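Presented below, as structure tokens, is a lone chain in the form predicted on its own.
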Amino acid sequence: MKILHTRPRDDGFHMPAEFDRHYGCIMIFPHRRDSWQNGAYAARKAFAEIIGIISRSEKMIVCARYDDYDSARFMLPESVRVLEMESDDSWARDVAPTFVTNGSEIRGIDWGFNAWGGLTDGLYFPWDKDNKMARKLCDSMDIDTYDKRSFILEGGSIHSDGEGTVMTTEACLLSKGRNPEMSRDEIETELKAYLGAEKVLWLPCGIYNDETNEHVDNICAFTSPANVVLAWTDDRNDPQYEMSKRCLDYLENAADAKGRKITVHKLPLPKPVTITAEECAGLDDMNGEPTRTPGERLAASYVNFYISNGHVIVPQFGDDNDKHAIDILSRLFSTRTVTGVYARDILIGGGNIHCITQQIPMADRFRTGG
């Protein structure tokens, strides 16, 4: 593995779209007891179900700590590669490398990671194991990696259409805990240079009470070029209504890098999901303080789906809109099977299905996958 100090766009590389055919997926076996209730056992079952579906159509790499390797190997299909690697938590989308490609080769980007805000408003400390994962993964796969640890960025804060347009939120990338010394224009310049983009769409906000400072992957996602799904509620008394409306107004007046108007498909939100006292009791404290409060609203959203080569895996919450979300996504992804997975046990940990997955693009030397 080479550590690169050039910029991907200058080298002819770009971030592909998630809906493009790809080689595989990276996940991290859950373990953190102040994130995952009752020793992460329920979360592990949910992860294993998702891994099983993904592995039907693409390669799977699952990272597990030394203490959890045997458990992961026992629970997961034989086709899944279990890689022993230490981590602070299990959010592969945010700590694994962002992969870029020139069509025949893939490379990784090793961003800086500070647990979604560092000492300003981050979610845990320390985060040094997570911050090392991107480079370790590239090394294990013999993939060259761009050193960009000086720039704080999580994979869930960006979406690409693969054709020059990248989408993010102001609430996240302009937050004080990430790159406070940089202006919006300076951040945009870095995104274009490292993701091979020509245009950045800046949505104003994300999902209410999203502790990642409102990642874009919970509010809006590309389903095809110039088409997005947007998390939506018709309830004007819900604080999410104004947040989604601001994003809708922005997108309806936006064009992508090729000058195409953005078509917005509203994806209804479930009714507000809150954590119970019993669920809180199953979580360990962090430094003597609880990590959740009974009645706390969780950032549930159907937009947080994962697109595998054969499936679209959609979180389900036992809500009336579960099936409605699957029906909408089935129309938008007609060549894939849209499959629901009950995701409450993942949501308690602070994220959802998209948050725990990171795609590996296709390249010439990976053509055997998928």
The other form holds:
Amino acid sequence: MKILHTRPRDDGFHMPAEFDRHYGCIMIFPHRRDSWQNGAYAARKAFAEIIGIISRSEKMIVCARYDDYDSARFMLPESVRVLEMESDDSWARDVAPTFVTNGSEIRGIDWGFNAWGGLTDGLYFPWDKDNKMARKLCDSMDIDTYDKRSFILEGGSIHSDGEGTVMTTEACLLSKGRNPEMSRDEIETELKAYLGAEKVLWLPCGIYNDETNEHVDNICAFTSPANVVLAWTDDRNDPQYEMSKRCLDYLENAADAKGRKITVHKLPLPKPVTITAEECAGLDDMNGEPTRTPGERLAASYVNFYISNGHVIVPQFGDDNDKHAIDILSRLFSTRTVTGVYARDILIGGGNIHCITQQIPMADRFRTGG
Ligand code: KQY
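Go ahead and give the structure of the form predicted together with ligand KQY, now that the form predicted on its own is out.
Below, the chain from earlier opens the complete complex, with every other chain and molecule after it.
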């Protein structure tokens, strides 16, 4: 593996779209006792269900700590590659490399990771094991890696249409805990150079009470070029209404890198989901994560889905809108089977299915087995 100090766009690389056919997916076996209730017992079952579905149509790599290796190996299908690797938590989208492609070769980007805000408003300390994962994963796959640890960024804070447009939120990328010494223009310049993009769409905000400073992957996602789904509520008394409306207004007046108008498909939110006293009691206090309080609203959204080659896996919350979300996504992803997975046990950790998965794009060496 080479550690590169050039920039992907200058080398002819860009971030592909998630709806493109790809090679595989990376996940991390959950273990953190202040993220996942009851020692991650229920979370492991939910992760295993998701891994089972993804592994039907693409290669699956699951990282597990030394202590968890046997449990992961036992719970997961034989076709899944379990890789021993230390981690602080289990958010592969944010700590695995962002992959870029030139159409035949892939490379990883090793961003700096500071647990969503470092000492300003980060969610745990220390985070050094997570920060090393992107490079280790590239090493394990013999993929060359761009060193960009000087720039704080999580994969859940960016989406790409693969055709020159990248989407993010101001709330997250301009937050004080990321790159406070940089202006918005400077941040945009880095995104374009590293993601091979020509245009950055800056949505104002994300989902109410999202502890990532409102990652884009919970509020909006590309479903095909020039088409997005936007998390939506019609309840004007919900603080989310204004947030979703501001994003809608922005998107309806925006064009993508190719000058196309963006079609917004509203994806209804579940009714507000709050954590129970029993669930709070199941979370260990490790002097790490901020403690959750009973009744606290969790950032539930159906936008946080994963697109595998064969399926779109959508979180379900036991809400009347669960089926509605599946129906809308089935119309938008007509060549894939849209499958719901009950995901409350993942939501308690602070994210959902998109946050725990990172796609690996296709490369010639994977096609030929090299
Ligand atoms: O990408 C995410 N949504 C991860 C959130 C992590 C929260 C840690 N409790």
